[in-house]
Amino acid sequence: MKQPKYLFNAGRMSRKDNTLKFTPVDEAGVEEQPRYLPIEQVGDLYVFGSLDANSALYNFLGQEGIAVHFFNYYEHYTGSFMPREYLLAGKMQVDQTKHYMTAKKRIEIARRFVEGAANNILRVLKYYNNRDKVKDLTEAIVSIERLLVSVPTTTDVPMLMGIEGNIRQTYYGCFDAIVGQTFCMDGRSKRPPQNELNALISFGNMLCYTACLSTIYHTQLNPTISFLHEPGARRYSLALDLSEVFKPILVDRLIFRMINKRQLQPSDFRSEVGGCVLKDAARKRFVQGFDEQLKETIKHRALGRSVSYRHLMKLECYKLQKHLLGVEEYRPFKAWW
């Protein structure tokens, strides 16, 4: 079975028949024992350390459909291996553009990926609103819920995003409640982020981002060509819209989890050129906390049956193509646990 894999030391990758070969290299330059890993077990890679590798690498990777995500040493996300789009269909394509292009069908999808993640935000506050360590957040619920109540009103994407970006504002502000006193959000920083809570904000947002971008790439959509966030020149701004949805419930959930149950302190962190950053072993944690999210199961009510949250993912996709297509409307996920 294709799982991701995650690469925090530097070293160097290639090809060996049809394994990929991993040469650790330290600090001084000396190689360290070599990894094996077979093909057909890399769903993807995540690149945290510095790569050496040469083009017959990544035409194999192509070939395999193999997605390799590269993360600098601040862990800001760079760039993205993709290999070339094998579900790539024309009538979605042509579908997914017209979308993009009349602004009434425009703001009904981005709206919807609106409502998923507010709705998400919702059900992450009211957990935490009955816990009896955390301070009341019964005055940011009731804000929240005012505000969704005006998102099918927008008219277009400027004023979506500025209830949005409301929304946001709102919900950060009640971080410094649900993990107590060890850390400070402070208000929402990034590119650096500048303390602790920032930087897993950040960095979580980072991997949902590219768990969705790779989901994508398995289905027929485009991922350049999207709906709340403006198309770029040079990124995936539908993974963008689509990880919305999820952030609450996966990046938040974890960040919050972790540091209630004392997995992270602030002696994991560093300071780095203005910012704040995890150190190596702290991060290796979060990774390993997110990709256990991922493959976490819940019970689907449509489906009857238990999914992991990568394939709720998928699932999504599945509903924007359906919507796309004029086959069924889209309706976002929204966390019913």
Given for the second form:
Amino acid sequence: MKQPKYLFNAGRMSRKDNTLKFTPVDEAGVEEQPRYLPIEQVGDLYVFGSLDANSALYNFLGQEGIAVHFFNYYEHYTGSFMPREYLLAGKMQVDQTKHYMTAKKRIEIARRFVEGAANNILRVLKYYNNRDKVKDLTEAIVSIERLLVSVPTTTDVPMLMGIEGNIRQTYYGCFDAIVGQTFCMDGRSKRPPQNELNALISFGNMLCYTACLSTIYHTQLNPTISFLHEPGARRYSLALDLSEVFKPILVDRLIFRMINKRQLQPSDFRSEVGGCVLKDAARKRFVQGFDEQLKETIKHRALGRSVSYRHLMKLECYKLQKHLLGVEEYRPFKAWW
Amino acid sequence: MYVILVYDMGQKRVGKMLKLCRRYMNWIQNSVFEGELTEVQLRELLHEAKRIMNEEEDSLILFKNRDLKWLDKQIVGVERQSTDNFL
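Requested next: the structure of the form predicted together with the partner chain (the form predicted on its own having been shown above).
Below is the entire complex, every chain and molecule, led by the chain shown above.
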């Protein structure tokens, strides 16, 4: 099983004996004991610390099909090193583009993404609504359900995005009720996030986005042609579409769980100029939690076997492919537990 | 499948074996590796290992386990190297 590797320590990554050698460097610049990463087991590299590497390494990673995701000091996603596409499929590409070009076909897929996202949001809210400690969320649930009903009647993407925005706003309004004692939401703020909870959401969403991006890379889909989000220049917008569906289940639930179990405290954050970011140890804990979440398995109803959340992402890509090729209609993943 | 691999090689071949194993599994101690492998990966590894080994003299032992969760790992003394995904 290929597993992602998360690099928090500064150090040097190099190619050695056809595998990866990571030499951590401490603050004084002294090299520590190197560690070899078995190349056959490495899924992706997530680089949070500073990494020394040369082109020989990137050639090797490219050859092995391993992507490297970079994050800057402020925990923003800065970009990815994506190896050459290896699953090329002209027909898939043509069909994907066709579905984007035809307004009717595009909105149909876009609606499904919103539906999937909203359903998973409702699942999260309903779970917390049953908790004694949490204030009553029924009002929010009802209003999201009402918004969800209007999704099938939308005729263009901006209108759909509007509804999606309203759903999210209502949803974020509930965060205070769920984790209110220790943290305060105070509205969603981005670029940069203004408080602790917003920093967590941004950071988590970014992890989810990169996980989706890697998954898409291992399918025939083109990551730049999207349906709900507008395909822009210099970004992988299909990963944005896909992550919408998984964010509530993967990221938000993790945030609630970690806060409610006091695994994250206000002291785990530091204020930067005009924003708020996670401290190193807490960031590591959060990424660890996210990694465990992805490895978590559920019994898949249709397949009749256990699949991990990471694999669910892949299944989602396959379903989308089938839709684009006209084999089977795409039905978004909806959590049922 | 979760595998623990131990080997004992003649001095000339031990370095080659080390390098081969590093590509597939996590090093935990001298001549000891562990890691999650697929059937195919294990076969690849053994195929290459046999080419390095002198089967008259050297030995390679595998402990195989269906899943890591059935394995209880206890470390006494120093952990020479951890095997997690966070470094």
